[in-house]
Amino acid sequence: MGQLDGKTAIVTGGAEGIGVSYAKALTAEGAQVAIWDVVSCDDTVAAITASGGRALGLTCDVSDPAQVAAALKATQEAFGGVHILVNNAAVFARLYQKPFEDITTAEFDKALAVNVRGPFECVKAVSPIMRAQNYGKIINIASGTAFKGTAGMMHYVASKGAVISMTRSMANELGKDGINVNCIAPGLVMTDAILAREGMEDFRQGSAAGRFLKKLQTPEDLTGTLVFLASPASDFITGQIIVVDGGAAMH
């Protein structure tokens, strides 16, 4: 038996990148999974189902309620309640380092619209069923930027930090109603589109030498603290940000 039997799932920005790991390894511990991305869930949820699991591909925008509150009817009419929220979409891969004067406005609401707003909605549209049930499980994805202050990554690091703030605050007012909100907050992970960024070498390099565990980050890195927040094992940790990046930032 899995530690996630029975239990429904959501992972957004479960496409690609962390997400789809996030989304494997809940699935491999016995939960079904929705997964909601703006981009093809497609080979996600062909691979889980090639291993056994059950798991269900949408289309998302999290950043607008609309779309969200039509993927949560889709996830419910597929699967039922809803028992666990991973809010892991987020713009990054494609942002690029720069003094914080040369972001532009656009680039800075996108970043916050995706990054924090889009964790709010979700919150929002599924703590009325968590609250009903007496249980769930929100797992937000943070940064170790949010830590370090990150140079050239300004609107980045401050989404980041917002939803840690974020998550204190939810965890103290869903409790009450039985529902655990944790954060992780993750090294650089080398995720494909990482890896197939030109001219990172010597960042993925510097990243690896600042942490005790002088190793590069892969996304299975976090699948165990995953699974962890989002099984019964947590069930008295709440308002909590884990940081998984092999040392290099301490909390």
Ligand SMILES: NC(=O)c1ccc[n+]([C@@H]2O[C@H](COP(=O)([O-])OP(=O)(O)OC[C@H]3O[C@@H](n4cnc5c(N)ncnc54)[C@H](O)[C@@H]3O)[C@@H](O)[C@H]2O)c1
Given for the second form:
Amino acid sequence: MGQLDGKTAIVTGGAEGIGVSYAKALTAEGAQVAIWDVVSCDDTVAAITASGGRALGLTCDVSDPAQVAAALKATQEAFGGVHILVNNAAVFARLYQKPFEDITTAEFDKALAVNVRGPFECVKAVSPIMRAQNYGKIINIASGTAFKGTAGMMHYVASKGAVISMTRSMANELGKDGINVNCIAPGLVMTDAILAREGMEDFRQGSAAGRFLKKLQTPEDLTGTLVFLASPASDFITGQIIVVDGGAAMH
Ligand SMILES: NC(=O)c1ccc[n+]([C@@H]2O[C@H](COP(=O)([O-])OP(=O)(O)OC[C@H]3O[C@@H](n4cnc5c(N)ncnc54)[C@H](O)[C@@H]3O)[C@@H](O)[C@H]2O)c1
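Would you generate the structure of this protein in the form predicted in complex with the named molecule, following the form predicted on its own above?
To see the whole picture, the full complex is given below, headed by that same chain.
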């Protein structure tokens, strides 16, 4: 028996990167998972199905409320109610580091539209369903960069600071209806995209050296916390930001 048997989860941005591991971890605990992404989710869905799990891939730009509404409708038609929402999609791996004065207005607006307004649109869409159930687990994904003020990606750092604040405000408004809203702030995670990026070896090794637990962080370092926040074990926790980075950022 899994901790999430009978539950339906949505993982945004689950086609690539850490979201793949989130979707796999939730299905391994018995949840059925809808993966919403702007690129094909076929590989993630195939891997989950091959392991005996249930997953559905849907094309959805989380910053477009019409696409969010369509993806939610398709999710409900396939799986019924929505119990867990993981707001993981973000403009991240394709960002290139640059001084903040070189960030264009369009780049700034895009980061905020996907990373902040995206989770807002998704929570706004699922909240009526979760309120009606008097049950829901919303997990927003921020970043340790918001605590460190990491240089070279100011728009991204600002967006993750907003995700932290938004988590607290949403938790406050949704608590009376039995909905938990929490947030995970990962450190630098060795996804395929981060490992493939040239000229970043010092940065990668620096991330391991700069934390109490001296190792590179993998996506699987996050899945235990994710499942905990999605499960009944965390039923009396809300509005919290859990930094999962081996002891690099403190707050
Ligand atoms: N990898 C890290 O080091 C790290 C560290 C801290 C926080 N995070 C956060 O973790 C999450 C996942 O990070 P990642 O490294 O896997 O990122 P990634 O860039 O590799 O993957 C992001 C996923 O989101 C999807 N996506 C992008 N824009 C979208 C949109 N408008 N609508 C729907 N899907 C969209 C992408 O297609 C991709 O599948 C992000 O929120 C990121 O900010 C990552």
